[in-house]
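To begin, one chain is listed below as C-alpha cells, in the form predicted alone.
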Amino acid sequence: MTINRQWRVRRYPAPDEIIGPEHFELTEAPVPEIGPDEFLVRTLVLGTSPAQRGYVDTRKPDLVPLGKVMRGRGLGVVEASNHPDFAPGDWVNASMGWQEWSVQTLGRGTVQSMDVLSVQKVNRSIRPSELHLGTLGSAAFAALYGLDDLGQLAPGKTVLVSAAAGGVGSMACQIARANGCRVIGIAGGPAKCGWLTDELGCDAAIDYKNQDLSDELPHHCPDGVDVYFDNVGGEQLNQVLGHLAFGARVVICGYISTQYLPERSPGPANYTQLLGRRARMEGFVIWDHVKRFPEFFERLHGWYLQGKIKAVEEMSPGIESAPDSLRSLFTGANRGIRLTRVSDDPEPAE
C-alpha cells in the first residue's frame, strides 16, 4: 500500500516565537480514493511563503486547526481522475497542502475578493516544475506587477529594492534591470550582497547588517530613490521615504521585519517626505490580480528564454524539510525562491 505522508499541525507558535518543525507532526496515512468529479495528485514541489507563517497565528482569521494538514499550494502531477477535464500526466497548481498526494476537483474558491479556480493546468513541457512555482511563479508576478503597474518602471530610473535577496526581492532586482533600470538591493550580509551584484546583475548592494543605510543611501543614490520596491517595511522603510526623489514612487508589497511582532509597531515618522517630494506609496496583495497571471507568465518567460533573468529557485529535498524551509525564511537562512522538492518529475512524453 502506498503511503501518504503530511505534515499536521501540533501547536501553535506563540506571536513571538519562530516558526519550524517543533509546531508539525510528520504522519502517516493511505493515498485517499477519488470520487466522482475528483483527481489524485501526486505532489512534485511545495511553496514556501511568509505568509504560511499567517496560517497558524492565533490572531488570524483563516487559522489551520489543530491536527489538520498544514496548508500551503504546490504544483503536482495528475495519476488517476475521475474528471473530463484532467487526465493523468497533467500538471496542476493547487492548493494540495503540505503532502504527498492530495484529492483535488475543479471547484471554484475566493482568493481575496476574487472568484477564482482552485486549480489550474500548467504547461508540463517547461522544466523543471520547480520553474512554474518560483521565477515563472506567483513570486515572480508579485515583482513584476508591483514595478511595473505602481513603480511604473523606466530606462535611467534608480530602483532600490528591499529584502532584496528573498523570493519577490531577487526576481524584482532581475525585472528592473531587464527594463533598463540602475538597481540597488539592500540585504544581510556580505554573501547575500555578492550574489545580488555577481549573480543577478544589481549595480550595488547595501548590507544593512553591516553598513548604515543612512550613509549608504546618499552614496548609491546621490539623486534619490525613483523607485522603492519594500518587502520589509519598519525602520528600513522609514530611512527610505527620507531619500525620495522627487515624483518618487513606494510600492508595498510585504512588511516582514513587523508583521509577526506581538505588539503593533508604529508607522513611519518620515512619511511627510511623501508630501515634499510629491511622491506615492501604494500597497497591493498579487491574488487580487489572478486574471493577468498569463499575461506575466508570458512575459517572464520571454525574458528567461532570453536570458534577461535567471532562476532563482532554492530547493529543499523531501516532504521531511518543508517545515525547515518555512523557517529558513524568518531566520534569514533563504536566498531566492525558497520551494520544497517532494517527488521527481514524471519522465517527458515521447
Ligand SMILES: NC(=O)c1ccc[n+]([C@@H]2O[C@H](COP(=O)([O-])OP(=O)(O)OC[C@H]3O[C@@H](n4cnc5c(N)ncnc54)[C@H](OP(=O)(O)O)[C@@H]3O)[C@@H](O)[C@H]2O)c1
The other form holds:
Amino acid sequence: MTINRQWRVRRYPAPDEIIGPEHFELTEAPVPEIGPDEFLVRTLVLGTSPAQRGYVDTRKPDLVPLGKVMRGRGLGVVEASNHPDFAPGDWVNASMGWQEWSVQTLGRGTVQSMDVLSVQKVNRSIRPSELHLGTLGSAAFAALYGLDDLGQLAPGKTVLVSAAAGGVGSMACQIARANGCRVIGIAGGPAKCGWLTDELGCDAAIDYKNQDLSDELPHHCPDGVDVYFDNVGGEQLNQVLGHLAFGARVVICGYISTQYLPERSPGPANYTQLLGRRARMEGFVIWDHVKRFPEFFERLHGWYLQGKIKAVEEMSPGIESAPDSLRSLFTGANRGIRLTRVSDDPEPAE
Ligand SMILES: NC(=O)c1ccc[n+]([C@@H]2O[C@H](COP(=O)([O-])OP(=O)(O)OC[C@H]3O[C@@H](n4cnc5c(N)ncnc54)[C@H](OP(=O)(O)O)[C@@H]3O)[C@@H](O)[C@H]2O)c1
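What about the form predicted together with this ligand, after the form predicted alone?
Time for the whole complex; same chain goes first.
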C-alpha cells in the first residue's frame, strides 16, 4: 500500500514564537481513493510563503484547525483521473496542502469576488517543475505587477527593494534591472548582499543588520528613491519615506517585520513626506490579478529565455523539510524563492 505522508498542525505558535517543526506533526495515511469527477495528484513541489504563518493562528482556528493537514499551494502530476478535463501525466498547480498525495476536483473559488478556477493546468514542457512555483510563479508575478503597474518602472529610475534577497525581492531586483533601472537591494547580512550585487546584478546592496539605513540611503540614492518596493514595513519603511524623490512611488507588497507581532504597530511617522514629495503609496494582493497570470508568465518566461532573469529557487529536500522551509522565511535563513521538493519530476512524455 502506498503511504501518504502529511504534515498536520499540532499546536499554534505563541505570538512571540517563530513558526517551525515543533508546531506540526508528520503523520501517515493511505493514499486516498478518487470519486466521480475527482483526480489524484502526486505532489512534486510545495511553495513556501510568509502568508502561511497567518493560517496557523490561535485567533483564527477555522483557517487550519488543529490536527488538520497544513494548507499550501503546490505543483503536482495527475496520477489517476475520473475528470474529463484532467488526464494522467498532466501537471497542475493547486492548493494541495503539505502532503504527498491529494484528491482534487475542478472547483471554482472567489478571490475578491472574482471567479477563478481552483486548479490550473501547467505547461509541463517548461522544466524543471520548480520554475512554475518559483521564478515563473506567483512571487515573481507579485514583483512584476507591483513594480510595473504600481511602480511604473522606466529606465534610469532608482529602485530600492527590501527583503531583496528573498523570493519576491530577488525577482523584483532582477525585473527592475531588466527594465534598465538602477537597483539597490536591502538585505540582512553580507552573504545576501554579496549575492545581490555579484549574482543578481544589483548596483548596490545595503546590509540593514550591520549598516545604518539613514547613512546608506543618501549615499546610494543621492537624488532620492523613485520606486520603493517594500516587503518589510516597520522602521525600514519609515526610513525610506524620509528619502523619497519627487513623484516617488511606494509599493506595499508586504510588512513581514510587523505583520505577526501581537500588538498592531504605529504607522510610519515619515508618511508626511508623501505630501511634500508628491509621492504615492499603494498596496496590492497578487491574487486579485489571477486573470493576468498567463500574461505575467509569458513576460517572465521571455526574460528568462533571454537570460535577463536568473532562476532563484532554493530547494529543500523531502516533505520532511516543509516546516523548516517556512521557518527560514522568518529567520532569514532562506535565499531566493524557498520551495520544498516532495517527489522527482516524471520523465517527459514522448
Ligand atoms: N502582496 C502580495 O500579493 C504578496 C505576495 C507574495 C508575498 N508577499 C509578501 O512579500 C514579502 C516577501 O515574501 P516572500 O515569500 O518573498 O518571502 P522572502 O522574502 O523569501 O522571506 C522573507 C524575508 O524577509 C526578511 N525578514 C524576515 N523577518 C524580517 C524582519 N523582522 N525585518 C526585516 N526583514 C525580515 C528575511 O530576509 P533578510 O535575511 O534580508 O532579513 C527573509 O528572508 C512578505 O512580506 C510577504 O508577505 C506579498
